[in-house]
Amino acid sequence: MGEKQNLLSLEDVCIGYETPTGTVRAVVNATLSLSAGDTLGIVGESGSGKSTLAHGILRLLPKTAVVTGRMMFQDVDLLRCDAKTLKDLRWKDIAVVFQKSMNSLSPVHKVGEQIVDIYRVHVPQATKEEVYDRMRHLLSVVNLPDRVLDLYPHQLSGGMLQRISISLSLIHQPKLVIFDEATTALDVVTQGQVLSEIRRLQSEMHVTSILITHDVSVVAETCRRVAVMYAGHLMEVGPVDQVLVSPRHPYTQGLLASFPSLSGARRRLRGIPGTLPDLKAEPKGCVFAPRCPKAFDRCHESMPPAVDTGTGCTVKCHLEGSER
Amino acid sequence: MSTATISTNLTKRRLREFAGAFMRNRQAVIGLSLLTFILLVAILAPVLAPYDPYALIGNLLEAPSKAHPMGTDNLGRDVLSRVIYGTRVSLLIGTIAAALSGILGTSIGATAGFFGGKTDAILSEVIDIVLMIPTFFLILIVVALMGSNMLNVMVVIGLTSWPGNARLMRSQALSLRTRTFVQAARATGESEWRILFRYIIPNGIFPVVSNTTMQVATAILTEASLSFLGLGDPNLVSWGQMIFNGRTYISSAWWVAAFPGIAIVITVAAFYMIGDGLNKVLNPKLRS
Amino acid sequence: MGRYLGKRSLTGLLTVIVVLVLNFFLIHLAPGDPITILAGMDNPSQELIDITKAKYGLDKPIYVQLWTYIKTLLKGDLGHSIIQARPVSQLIMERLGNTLLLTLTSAVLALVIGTALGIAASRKPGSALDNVLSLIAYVLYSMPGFWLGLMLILLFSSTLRLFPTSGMVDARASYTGIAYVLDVLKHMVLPVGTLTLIGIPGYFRITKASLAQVLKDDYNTLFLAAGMDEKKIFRKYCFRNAILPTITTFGMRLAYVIAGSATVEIVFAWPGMGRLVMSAINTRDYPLLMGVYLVTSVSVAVWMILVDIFYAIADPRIRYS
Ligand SMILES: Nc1ncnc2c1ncn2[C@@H]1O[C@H](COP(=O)(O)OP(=O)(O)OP(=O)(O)O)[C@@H](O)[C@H]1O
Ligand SMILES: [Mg+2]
């Protein structure tokens, strides 16, 4: 079975954030598999809760935040392994570049002195010069000059921050790193360079990656596989070359519609009417029915479940199955 | 819809909203109670005192009893109701110095941020300057000069004590001139005037009310230490002069001295609650 | 960095001007005679008002007059306590050791307990400790020092017996060597005690607020993903980067070293600087009163003015702008 080669696979993962006015429900029943190698990318809205999922496989989310559901890299359940073995798997197996690498690290300390840190996590014995010498490689790879170690963060521009996120997550040779928005809040060109490095080291390096980011036309460029998410729920998951190309769920044709070609310039995403709900809100049926132009009286009334459509892809929507 | 009504519902959301979060904020509410039990015992001082403040009734320094319950003080006044009548002081000197202070900060800061440039730099050079003078020694010199009168105290604690005002006000200024309803106001001709005073100085007077509430606190230390320091005015019934008589008793005859000082804790950590309350509401990045 | 510093400098120097200007003017304006102020006394002799005169110009244009003031006063020259029959910065520089010995002690003390209570605090907010704590806090932060210091009085001196309640030594005994010192210690528990008390909650809130501020920093997130130890992360990360307003404060506070604390001295009879004012109060001395205005004024602007300096080396923030 392929299952055993599965290098993440996430089973009804659920995330809500307790709030003295109630439950953010962040992420419901997402159900994912990874294989090593692959890319997967995560698109959504802002506030689809795609940085949730994200932090909540590595144990990273606040005290407020409640978790249930499978998570599983490789034979690790990440949920309930102890503290140990999530320490000794945090960036050693899985690493992160977060959304808001411009603040990600201590103002006070130099950028070299905190890089060598998080390496000595693993390799306590190691001196500076080896940390540097492996920095060094790294930062070539994002075209970075070596000398970016010995500035403090704010020194640096916002662009060379991220790149620094980047090269810092392969310090280890992880095998899965999470993209957080890893380009958004760089600008159009550097958006590009960043975008092509993080490209080359999935080929060159074999990193098996996840890429999140609201902007379909980075999956296209960039991954192989792709889950369409909103209001915490996985709505449409599957190759791109299929989900991109001929969308099954609405609002992934919504999705794809607001933007004219994939190649073409990027827009914002405008063709779908209204806002996300209130994710405190339990629905009555299904979380994209108020917005949905195909929506019919089972919309209103429950959620669908994910279904399997044979081809590689998993939709939750009610036309699936009802129209066949 | 017009430009000041779009300011005025934004005013009035927020207005709601940080009335719901200001009641859930335990310390807050506990200042608010403390502040509407002061309150109630300075307006109805005339009934709740059993004596007349000024009026040598016992004999001296009397223990405290039924007839006295804090006792009497070293002239044989009763000091419960010296303690009551001191309420009303406290709160009229820390009140107006407050709010004179939280005008002035809020007029020079406004001015400095919404006008910037030359304005700018000159005014908050002003305030830097201000800010550096060290306050306490100012106020007891123009008292001690001037004569130690309410009036005096009040004026020069508010005309001392603005800067800190000033500055809030400069930075909510200087962010919200640049937003969309100003612009729009501008767009329609209205004058800068006029904008600096129903825009800005409205969306932007929050943190200065946090400030000015505990200013009124500081503003009641300030009058008792004057008094402490024999500064305060004689006519008057303050708790600072009580501890400042009642301290050569202090082994003797503890009560002269010691209730005036709880009534002190209590009203200036009403303030210190409320502004601190305020504060966290008003201040998204406090609250937890 | 320079251009920060040049223009820090400009604004303590602008102060003193202020200052020494507000000084004339509070002179001028003052109801009654300047040259009683000026002279130390309410009847100055004839031989006494034309020495002033000459010394402040006060025959000519009130420029003039200012500028004689300042003259005089960079030159050193505090005036002259009638009263005292001394010069003012003679009287200061007798009593600034004892006050300093006061407020230097209680400031440290009070810097380190604060801060180790803002951190025990912010360990578990919400819990016991922490509401315990910071209800104390707010009780110390609302309470006059001198009040807080009769109380000490009443409760370690009056009915324990502990402590001394005035002086900073004991006059009837002429102590020499460690006993002298011992006594002075012993004298020094309940007025330390007092300030420190005093100074407690403003370290304690200060620490409590930054570390809240500082633990929700993003850095922290990448540490642990990375898998550090929260611990180290805390003593390392945390700690740094919360500690500067704890410094800056602490280093504020210190500018207030020569007259913070003259309630408080006033109440254990120490022999310090409150001591010097209230007398200069009580006999309407005004050029001891404004001479250590002008002392205190001019150490804060300076003091602050190094504050400073310290806080921009210290935080490459500033550092590099
Ligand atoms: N600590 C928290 N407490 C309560 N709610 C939270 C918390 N963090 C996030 N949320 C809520 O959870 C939802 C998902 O947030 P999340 O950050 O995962 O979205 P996102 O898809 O990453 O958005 P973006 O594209 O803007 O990064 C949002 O509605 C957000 O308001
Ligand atoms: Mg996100």
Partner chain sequence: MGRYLGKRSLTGLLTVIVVLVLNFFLIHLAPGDPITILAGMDNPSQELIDITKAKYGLDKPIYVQLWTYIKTLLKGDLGHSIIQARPVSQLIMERLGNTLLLTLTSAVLALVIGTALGIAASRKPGSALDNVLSLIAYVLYSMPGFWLGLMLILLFSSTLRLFPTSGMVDARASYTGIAYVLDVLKHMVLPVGTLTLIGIPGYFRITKASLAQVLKDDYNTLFLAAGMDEKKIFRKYCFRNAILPTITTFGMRLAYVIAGSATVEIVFAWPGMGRLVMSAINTRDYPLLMGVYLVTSVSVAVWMILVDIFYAIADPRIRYS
The other form holds:
Amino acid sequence: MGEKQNLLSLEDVCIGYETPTGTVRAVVNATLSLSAGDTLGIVGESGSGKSTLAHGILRLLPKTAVVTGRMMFQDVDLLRCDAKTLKDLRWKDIAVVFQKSMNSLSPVHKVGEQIVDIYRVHVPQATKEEVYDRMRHLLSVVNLPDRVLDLYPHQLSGGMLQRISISLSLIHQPKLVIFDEATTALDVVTQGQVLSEIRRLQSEMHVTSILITHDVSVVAETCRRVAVMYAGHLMEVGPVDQVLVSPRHPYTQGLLASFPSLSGARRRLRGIPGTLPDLKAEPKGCVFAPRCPKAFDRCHESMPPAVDTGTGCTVKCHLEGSER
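Now that we've seen the form predicted in complex with the partner chain, could you pull up the form predicted on its own?
For this one, just the chain is written down, with no partner chains and no other molecules.
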């Protein structure tokens, strides 16, 4: 059996925001690949560049953004394709569920009426009955009754609205769905319900997905692979059962040490000291070195390359595969 063809390939992607006082380096040399049916979680603290990378894939960045590198979706270069090609890809082939996306629905129109308008952007000739038939199936997939189509958004809970957003993202059977902090605004119980629906979509509909989050537990529950991001850099990438069980990068280790466990022996939580660096200043050494408890001289002198560990993981650390 041959290797799976990559659905999405990112190669040395850099994203910067031009400001009067300099360029904010939000994403630096990001290299990733995603096969059909795969589930990738991108995790890191606030300001690490996770959402910027997701928005870059969709080309939803502000005009001040400068993007370089290669972003290939199958055989389409997302950074260089024309506006019509990009419009055809969005929502039909690449869909997204944003944080608080339930707020995007108009409060003065019924949910069903809005969905018909959304669907007709790509299929203008579609009848109301065709759209409703499609949505009834998708609503059942996320455990919602048909009656929500005849309700106004204010008559639904936040969890129901977010599940409607998920069903909307699937309306054209996209090849890739990006969940950008899709559960962050929900309470713990509702978040668990929405994550359960996302897992069902992945297992039953074989949805290829990218999950953007700052919550390690969300990645552990829903993803097969994980990319750990810090200050615009992908510090560690690999299978969830390796990266989250036996982390090799000090930043990944710090993230996991700051997250409480509900099983096993009790342990003291340890935060990562310090703060994110100034993203306008190009670091001389490793971007994590000022906060790293294992940093040595070389860490302050040069940025380490991404090293293949031979186990399906890549780690951007001087400690990996070299002697001090």
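Numbering follows the first chain given and starts at 1. Under this definition, the rigid core comprises the largest set of C-alpha atoms superposing within 1.5 Å between the forms. Here the structure is a predicted model, which is why all the values come from computation and not from measurement.
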*Core-aligned, does residue 196 move its Cα 2 Å or more between the two forms?*
no
*Superposing on the rigid core, do we see a C-alpha displacement of 2 Å or more at residue 110 between the two forms?*
yes
*Establish whether a shift of 2 Å or more occurs at the C-alpha of residue 148 between the two forms, with the two forms superposed on the rigid core.*
yes
